[in-house]
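First, one chain by itself in structure tokens, the form predicted alone.
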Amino acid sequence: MEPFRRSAPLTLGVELELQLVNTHDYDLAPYSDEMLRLMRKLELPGSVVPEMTSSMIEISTGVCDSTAHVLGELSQLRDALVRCADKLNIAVVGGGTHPFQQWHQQRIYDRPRFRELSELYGYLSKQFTIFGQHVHVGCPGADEALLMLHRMSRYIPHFIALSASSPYVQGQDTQFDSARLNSVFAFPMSGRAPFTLSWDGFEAFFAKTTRTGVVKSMKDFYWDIRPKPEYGTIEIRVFDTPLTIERAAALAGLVQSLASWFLHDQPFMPAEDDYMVYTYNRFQACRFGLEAVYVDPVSGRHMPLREHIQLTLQQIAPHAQRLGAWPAIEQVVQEAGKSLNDARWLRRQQMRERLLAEVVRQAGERFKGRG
């Protein structure tokens, strides 16, 4: 394993992956190709790529030093995509599932990594046609790292039930907020991390795991949040790729926030105990997104998540005010505070229009900040 590299303390980095759809009965479509080759002639900032099947597409902002610049380089990103689609008569969507695609009819993209996860995982790769949000923040050191992790494990069921979109998959409601991480479960190497504060421990504890044959690399861990030591940061995978850009602006700014809380004040130490509920609180936000229980892995205390949510927010309050998030925090945690996500925005759309076709179709008109 490579070493930790330095990168400045609480910088930015998001990752979104989209769909790409037709405009005639909004199905996923495999444009995947087109769409790089339109984007290549642009300059923009960031990075866009190939996910693992060819209805989706994968766009990154370059290293931002706040919800400002993040918001400001996705939009660059997200104009320039709406304008290609428009020339491929395609259109781009968030959310965390397509609807109603059939995984079966999806394409694996022709890439040397992608075959090799094909061949290894068979039905689950095609069946992992599914878009998450990756917030990468910047750390002061490599022990600093898993600190960090630790301690932001306690907030993964507040990322989940806030970003949930995903609530319909193969046509039907699935009563889950966020269906997407149930097809990530299914992966062998997901969840969370060991537990350890040392770096020495855990490249030891790499060491190990290579030795067995398991794993080649960092890429094949799919857990919940990640180091990733070639960035200097830590990656938080949980959150499903909003509607909107501008809420995966906010969603990267209550990381940085929550980020330099735990810097600068060193509220908490993290222990092992605190998983014992880890997996039962992540289910509840998946489950049942805002309206979720919430077990505090110290107490024991049972509160209901928006209210652990906002809790949070006030203990986060001086640092979004001083990094320039708070406003648009704020926004996304009043909206939770009404039990509106994503999810439920679909689920109206789906109520009133009965046609799953046309709520993709609004999702495309949001997602260009029209919706």
The other form holds:
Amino acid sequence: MEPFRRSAPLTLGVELELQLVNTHDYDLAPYSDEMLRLMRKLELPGSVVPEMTSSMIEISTGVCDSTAHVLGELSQLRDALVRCADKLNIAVVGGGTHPFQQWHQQRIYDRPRFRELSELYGYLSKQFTIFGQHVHVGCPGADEALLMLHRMSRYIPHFIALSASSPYVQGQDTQFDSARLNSVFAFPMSGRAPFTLSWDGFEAFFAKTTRTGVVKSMKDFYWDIRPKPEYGTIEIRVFDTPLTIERAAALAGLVQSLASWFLHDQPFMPAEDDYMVYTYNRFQACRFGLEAVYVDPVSGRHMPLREHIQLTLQQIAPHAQRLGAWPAIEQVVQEAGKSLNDARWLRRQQMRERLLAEVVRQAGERFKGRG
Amino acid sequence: MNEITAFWGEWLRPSAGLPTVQWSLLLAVAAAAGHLVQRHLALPKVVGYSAVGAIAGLLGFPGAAWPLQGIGLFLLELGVSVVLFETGGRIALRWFRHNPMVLLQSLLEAALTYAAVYFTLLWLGVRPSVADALALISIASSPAVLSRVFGDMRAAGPVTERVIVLATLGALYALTLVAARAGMMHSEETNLLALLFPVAVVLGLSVVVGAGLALVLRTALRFMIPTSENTSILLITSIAAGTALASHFGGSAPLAALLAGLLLKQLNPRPWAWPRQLGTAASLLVMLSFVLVSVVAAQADWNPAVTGLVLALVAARGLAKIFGALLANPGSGTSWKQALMTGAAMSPMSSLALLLVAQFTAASPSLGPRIASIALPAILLVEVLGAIVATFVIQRAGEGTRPEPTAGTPASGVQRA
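Structure of the form predicted in complex with the partner chain (previous: the form predicted alone):
Next comes the full complex, and the chain you just saw is listed first.
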């Protein structure tokens, strides 16, 4: 494993996996090659790369220092994507799952790594046609990164509930707000990172697992949060891709504000026992979204997750304001108070339209900033 | 064969009439052949349908005499109309605003096809009026064959989408131009207005019927769910009524259906969910049209002179379509290889072309037979070859699933176990 690089603390990087759909029945459409070819011709920040199946595309910002910076770069990338999609007569859509695509009809993108993964994981690789947002946050050092990672783990349910946008899978309402994470759980190296607060300890763990041959690199871990030594960041991977880039930027702002609170106030020390309730809290957030129950890992107290989100936002508000992230997350905060997230929006549209394809079309308009 | 069916007709008195029994059995054999051809030869089902139709035609099947009329003509028109309504409904006109090169690609492909076929046939000694008619017919690809082949392969991607759109636009040009040209054939009139009157009638009626159909369906969709079976039935019966009306009043039924689909897409941007629902009823109708085309086309008089002309027409048409797609490709969003594949995949001709030939035959009793003598064998050849080429191309483009394995071959996992 390469050494943990230094990065400016609290810098941000955002990756968004996006859906490409056709414009007649709004099913997934294998256009990633064409989109990449058109996007290559444009001067853009960050990058655009293919993903596991050919109806997916991933955009990422460069290193950003604020939420506004993230939103600015995502806006440029989004506008370019929409222009290229219009040219190809397709649409780009957010959301954690495509509501009615059939996983077996997806095609693995032709790249050695994706072919290897497909060979290893079989049908799971096609079921990995799910769409997430990853947020990188810069850490001052390797040990600080692990401390930040385990502190951030307490807020995984908050991230899941706020970003949840995958209630429909294979044409059915799963009754989960985020069904996407159930697909990630099928992978053997998913879940949480091992509890160690020293980089030496983490390197020892990594050396052991590579010796068994089960993993070759950090990429083989599908943890909810993982260190990214080559960037000097930790990467939070539980977010569903939101339906709008504004929400994506706000969620990045939330991560940055939490990280700032951790670094400056050192509010608590994480412990192995925090993970006693981790899976339960995670399940609650996936299943019930903002209506979930949150179990405090220290006191064991049960409370509505929505209330804990409000409490957390009060705690980080000074940091969010100092970082200029507050205006972006304010709307998300207000919506959270009313239990509104993208999963709720999708269900509401479906209740009105009774046609998932129409919901996808409207989600496409929302991604453009028109919905 | 005629003696046998005559004897059979004497002996058998079915309630729906002998032709119904003959057609039912022919379609049953065609369905089985389509299945076997796909399963064991990895060829598109259309090849099986056409082969059965062609054999029946060569054996003198009595159920489809040329020129087509009555219920046979209506069913053919209905099959073409359903397909053109569906493909017309895939075209969002806003696409051409964002990507005008696609429209240019379509216009160039059609113009080059016309020119290549026309001059090739002239060079081979065909008289100009016949060459002109055949060149106009050649513009039309077969959205029916392409939809069927792509549907069987579950094809999706830029080449698939482009081929369907170009074929539909080609159908629009061919239907309009042939209606205009057929209306003016052998006219003694020299006054331009009087010459254009029949053309205006055909086009105007088609537009009126198309717009009426679109408005009916738009209204229905305000309170009906696109995925419901009843919406599908309403759709198909409305198209049938529109087809009968357009033909009765002298309009072009396929053109009306195409315009209806195109207009409905613009009026109603909601997704088109009914192609999946139309299911077996539409499949039967389209299959019937493939069999009918090959039965009729196989009755054409094959001789060496005609064979040479047919091969020249097919080659000139194929090259022109490829060249047209390539010429306007820069800036259209597809690679050179994809443009090449798009042009090649547009080779099928089928029921739509047969309807165009029927229009010329009805308009000119003297030129019609000469046009049909070259067009019918060409249609039969390109219906089969074109379907195979389109299958191969979509596989090469990586946009469709591979044909299912031959029966009896276990999957590799089973072999290992």
